[in-house]
Every structure is written in C-alpha cells, then in structure tokens.
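Consider the single chain below, provided in structure tokens and representing the form predicted on its own.
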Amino acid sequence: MNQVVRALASEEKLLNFYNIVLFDEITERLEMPKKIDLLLIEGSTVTREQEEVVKKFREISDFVVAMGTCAVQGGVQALRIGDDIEKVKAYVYPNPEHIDVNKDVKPVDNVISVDMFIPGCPVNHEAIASLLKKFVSEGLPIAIPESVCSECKRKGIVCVMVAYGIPCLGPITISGCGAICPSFGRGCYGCFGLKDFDLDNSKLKMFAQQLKDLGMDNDRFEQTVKAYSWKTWSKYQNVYHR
C-alpha cells in the first residue's frame, strides 16, 4: 500500500477526484461503507476469514483491481503448497495451535471476480497513478503484453545472460518493473509474475535447460517461479514434469 501513497503524492489533483473510505494504514476505521466505485486488493486470501471479507467488498464494489504479485499470482506464501501445513506453521510460528489458516493460497479471482490485475511485488506506482487518473476519466490502462526484455531493449541495458551469463528470467516475466535488476547488471527473478500469453510447457522447459546451463539448477528455478507466479505455474507443473 506504500505505492498507493507514492501514487496519490505524485499526482496530488487525485485526491480531488477520490474520497478514500477505507484505507487502514491512512484513516481510522470505519463502518463498512455501503457502495465503493474503485476497490484495490493487496495480498493473497490464506484464511476463510479473508475470503468472506474479499466476498463481502465485492459485493458492493463497481470495479476490484487485484493489485500486487500476492494479489495477482498467490505470492511467496504459495511456497509453502505441497509440504504439510502443521509442519510449515511450527516452522514459522513459536505456537502453532494459534494460527488458523487455510493449506491453499488463493490469488484474489480464485475468490471473486477481478476486473484488472496489477502485478509486481512491489507494484509500480506509476502503474497506480494511470490507473487512478484513468478511471476517473472512465476508462482504463492498456496492458501491452511483453516481457522484461522489451524494456531492457527500449532502455539500452545489456542483456546479461548474453553478455554476462547470469541466468535472468526476463525472457518470461512479465513486464512493468522497468527492467530494475538487469540495469544494475542483475537477473531478473521474475517477481512481476510468469506472462502466459505466449508461454506453454516447451518453452519453459527449454528456458529451464538454458538456466540450468548458466548455473540455476531446477529446484531453484522452481522455487522461484513457485514464489512469484503460483498461479500461472500451477498450470504447467504438472506437464512440465513429464
């Protein structure tokens, strides 16, 4: 929700336009308002709580943006699908009995439906200031589907599995970041979230083989695909492993 902010102190006229009712970490709580226009989620549902609450907002929300890879994709909770729940929540937790929470993760439109995703961890506030001035315009951002390598070539950086051979999983994230990592000469670890408009599980194995050649091993890869990208990664695992 930092972003959030960033956004709206970025471009001050918003606020003329926007009546925030329920923003924990801004204004003090208050009743459940009775009709929102514009609804902004952050964060997977991981309790049946969560989920009526979610349910609840979308009930009398006009339009629910998912926002965030949590939101978006299921987020770094999503590593812990597969292993035991009790075991993870001993793991983490000094008393375990306390905590009440569902083994699945779910992204927000596993729960209700979404008008509009915005990923990233963190999400761009830039993306939310379009978003916000654009909405009040009545009308709505458009998604260019492309990968981190389109910005990495729009802003001149060196690739840098190429040029380096540091494994970077550019090549099938999803864009909007602004190509961070690799311009500081990193790989990218794909925290936007796997894309999928051009993605099947040839591609990913092939890839998977080419980070592997460069030092990645696939439990790595896995694991972090797992993290940022559950819910498009959940699609392919099972014939990815074939």
Second form
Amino acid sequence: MNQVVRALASEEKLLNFYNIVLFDEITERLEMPKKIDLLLIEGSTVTREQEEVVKKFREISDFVVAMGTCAVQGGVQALRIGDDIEKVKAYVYPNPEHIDVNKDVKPVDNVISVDMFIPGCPVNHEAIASLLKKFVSEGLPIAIPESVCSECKRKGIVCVMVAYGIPCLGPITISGCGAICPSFGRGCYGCFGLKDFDLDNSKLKMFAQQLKDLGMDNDRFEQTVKAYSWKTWSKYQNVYHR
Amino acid sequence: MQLYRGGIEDIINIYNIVKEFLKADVYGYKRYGNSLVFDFIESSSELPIDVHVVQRPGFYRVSRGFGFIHSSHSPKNLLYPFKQELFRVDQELNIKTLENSLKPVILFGIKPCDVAAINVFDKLFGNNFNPYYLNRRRSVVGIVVEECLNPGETCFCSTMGTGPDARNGFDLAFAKVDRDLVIFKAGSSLGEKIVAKANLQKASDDDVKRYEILLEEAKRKTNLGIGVEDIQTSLEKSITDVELWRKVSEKCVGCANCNMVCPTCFCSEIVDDVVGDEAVRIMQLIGCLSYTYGLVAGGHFRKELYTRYRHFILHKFVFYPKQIDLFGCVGCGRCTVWCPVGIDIRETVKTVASRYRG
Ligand code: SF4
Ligand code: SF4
Ligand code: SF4
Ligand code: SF4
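Next, report the structure of the form predicted together with the partner chain; the form predicted on its own has already been given.
Now the complete complex, all chains and molecules, led by this one.
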C-alpha cells in the first residue's frame, strides 16, 4: 500500500483525477459504493468470506487490477499448501480452533475475472503511477514481459551470477522490479513471480541444477518459487520431479 | 607497417597525451567494484592494466594479472545506449527532440572485435541514417585499440576475421607482450602523431619476433577450425531442423542476456511515458530471445523459445550478411560468457556444421 501512496504522491495533479472511495489506510470506511471505475486488489483470498467480498467488488467495478504477488500468484501463504491445515494453524496460533481459513490459497483471478495484473512484492510504484496516469487518459500501460536480466542490463549492472557466482532467479523471473536485488549485489529471489512463458519442467530442472551448483539447494529453490509463484509453479509442479 | 616499442608506462603516457591533445573524454574498460565495465575513464589509474580475467561459458572472474579481455559492456553502451529518450511532446503537440550528441570522445583500449562491431553499426545505422546513433558516433575523434595476445577462452575472433590483432578502423593499437615490452602501431596519421608525441622507439627485429610468435598463438587459440562460409551454409540448411534447434537450446530460459551483451545486437522497443504534462518517447534495447520480441497485436511470430534462439544465430551468420554484407557476429564470445546457463555459441555452430556441412 505504501507503493500506491507513493504512486499517488508522485505527481501533483494525479490526485485531482481520482476520487478515492475505499482505502482503509487513508480514508474512513464508508458505505459500499455503487460503482467503482478502477479497483486495485491486494492480497490473495484464504477464507470463504474474502471470496464473497471480492465477488461483490467485481460486480460494481469496471476495471479490476490484481496488485502484488499475493493477488497475482498466491503469495507466501501458499507455502502451507500441501500441509495439514490444522497443523499449520497450530504452528502459528495458541488457539487454532478460532481460526477459520481455507486450506488452499487463491490468487484473485481464481475467484473473479481480472483485467490486469501488476506483480511484485512489493509492487513497483512506477508501474502503479503509470497505470493511474494512463487510465485517466483512457489508455493503459503496455506490459512488456521479459526476464529480470533485461532490467539488469539496462541498468548497467554486472551480472552477479556470472561475475560473482551468486545464485540468482532473475533469468526465470518476470521483469518489473527494476532489478533491485542485483543492484545491491544480491541474487534475485523471484518476488515478481516465475515467468509463465518460455519455461517448462525440463528447463526449470536444469536451471535448478545450475543454482544448486552455485550453492542453492533444490529445497530452497522450490520453497522460494512456491512462496512467490504459486499460481505459475503449480502449473509446472505437476510435471516437475527432482 | 612500422612497429614501435614501449612499456606499460607508455600506455599511461599515451592515455594522457590523447586526452590533452584531442581535448576529449576518454571512454574504455575500467574497474568497477570487483568487475569491469565500459565507461568514462576519469584517470589513468582506472585503466585495467593489472587485471586478469578468466572467462568461460557462464563464468567471469577478475583477478590481478595481465590478461584482460573485455566485459559484459562494450562501446555499444556508449554509442547505442540501453535506454535513450527520443523526444517529448507537450499538450500543444510541440515536439522537442533531445540533443543527444556527446563531447568529443576517445575510445581507449577497446578490442579489435569492438572495432569490428562498430563497423557493423556504422553500416546498419549509417545506411539507414539513424540520427541518434550518428550524433554519438560522430563525436568519436580517436580510437586506441588493445590487441589480444592473451585471448579469452571463449573468443573466436580469428574465425570471424575480426581479431586478435587490429586490422582497420583504428588510430593507434598496442599489444602487451610482457611488462617491459608493449608493441605499438599507428593506423592513421593521427596515430603517427601520437607515436611521435610519445617519443616511441622503433621496435627491434627481436621485439617484432616475440610479438609475432604470441600473435600467431593467439590466432590459433581463437580459431574454431571451421570456416565462416561453412558455418553460414550449414546454418541455412538447418533452418527446418526443429529437433536440432530444440536440442541446442534446451537449457535456454529466454533471459536475453546474450542479446544485451552482444556488441552488435541492436533491436529495440519503444515505450511511452507520461511525465507531468509531457509525453516522453523512449527507445530501449530488447533482445530477440525475450518473449516480448515478436509479440504483436493478435499473435506472436516466435512463440516457441527455440525459434528465437535459432533466429539469434541465423541473424548473426545469415541475415546480417544479407542486410549489410558483414557478419553480425564478431566472435567476442560475450553471449557465451554472460549466458547464465552457459549456452555456447561455438558449440551451437559446430553442432550445426557437423550435421550439415558439405
Ligand atoms: S544478476 Fe541475475 S537477473 Fe541480473 S543478469 Fe544476472 S542472472 Fe539475470
Ligand atoms: S553473437 Fe556472441 S560472439 Fe558473436 S558478436 Fe554477439 S556476443 Fe559476440
Ligand atoms: S540477434 Fe536478435 S536482438 Fe540481436 S540484432 Fe538480431 S534480432 Fe536483434
Ligand atoms: S543468455 Fe543464454 S539462457 Fe539467456 S536467452 Fe541467451 S542463450 Fe538463452
């Protein structure tokens, strides 16, 4: 949400164009509006109640954006998928019986139709600003799906994987962050999500092996992609064997 | 061609001479953190003289020593930057073009393959009159080349006819034989003047011999053992061999690092941004290995990744010659070094040639 505030504050005039009707952190909670032009949804749905809320909002909204890795991919809460939900609850809460939560995790588009995705954990405020600006002039940003590597190169960053031997998920991760981690000499850990194009199980396996040679073991690799790329990963997972 | 002799200190001396004499900014390879980049060189202490680089497929390590080749960056980063603002349009539809020429520039210590890559750009953009390129290109007032007597493991410039010695398009070239012997040669009247200003002595027969022995060895090391015409014709025959192309690109993940580091890859996309009351049009490099490349309204020309890898190789060896009568590959090996999974262009062309030659 900080990134949305940052986007809204990025240009003086931007706020003149928008009437913010619901935004828990900065507006008082009002009644359910009758109609929404642009709806940004953050987070995945993990309870039945949330699914109902999301459906209601879809009905009154013209344009729905799934914003952030949780909304797009499922998010870190997807790590629990496959485990016994009662056990997971007990890890976290002293009185797990009060917790009503689904055992699976649904990215927003598993519940309603979504018009646009803005991945990222956190999202890139420039992407949000670009959407807000173009939406008022009745256009939309054009998504340019690539790997993080292209962003590294456009920033003039030396590749940490090739030059320093640091495991990096950038080659298989969708662009959009501006290569933040490699800019600081760290490997990308895939927070924008796996690319949902160009990859298949054999390529992922070979890539995981490459990372293993550089010191990232397969479990860590799988945990990471599960946490940030549940939707895409589950597509590959059926066919992914070690 | 007359050869001259000097030492390491003469390289530094010449750096200072050209900077003063031509009143220009010097650009070249320099140390940056634990790696090397191509950028503005502020002082001679940044020159990569005491640097050694080990480069293999997917591997690049810098240490102290004497064998520096090149980095993931190249003169392309200066002459044809990754991102360029083309123009701005205000609300009254006035168009403002950005002044993007540079101060006078000397390219210092670039490699013979880099010069060959600039020749490729000159033909591509000179013929099509790309003002953004030509403005920058015209600001280059001098080119000093370092020949490679100690080529990288991934280099194959000898096969491509672009190195390891300087052939044309340079003002001055030097080659480090050892710490006490550096061979210089002038490639233009400007180069002659620099040699005179630097007071270099003529090289002795013995000096020349030592240089030539190392050069022959370097040529042998950078030769793939297949002729370029063989590579070209076998590639043409292989186009419909889906199985082969899937096989050679099986590890490829479409990250486009190969395109980005290639000194002759030029493909770009246009993005529009809104800044205040102005619309800004930006050109940025994109690679044919990226999914976005070939994605058009209503479809995709090269949806499958192997078709994009195939296109990369074919463009370099088959299509560039049709476009500009030069190969698009200068044999620098960057695509191989900087591919994070180590896909080796030499292996690809050898595999194709062994299947389709003759
Ligand atoms: S640092 Fe990572 S994201 Fe950047 S180019 Fe290298 S592999 Fe790609
Ligand atoms: S294709 Fe590879 S070897 Fe050839 S010029 Fe480009 S980066 Fe260098
Ligand atoms: S190889 Fe690909 S990115 Fe490079 S110039 Fe050719 S089409 Fe463009
Ligand atoms: S750098 Fe390697 S993995 Fe990436 S697109 Fe090029 S060949 Fe494929």
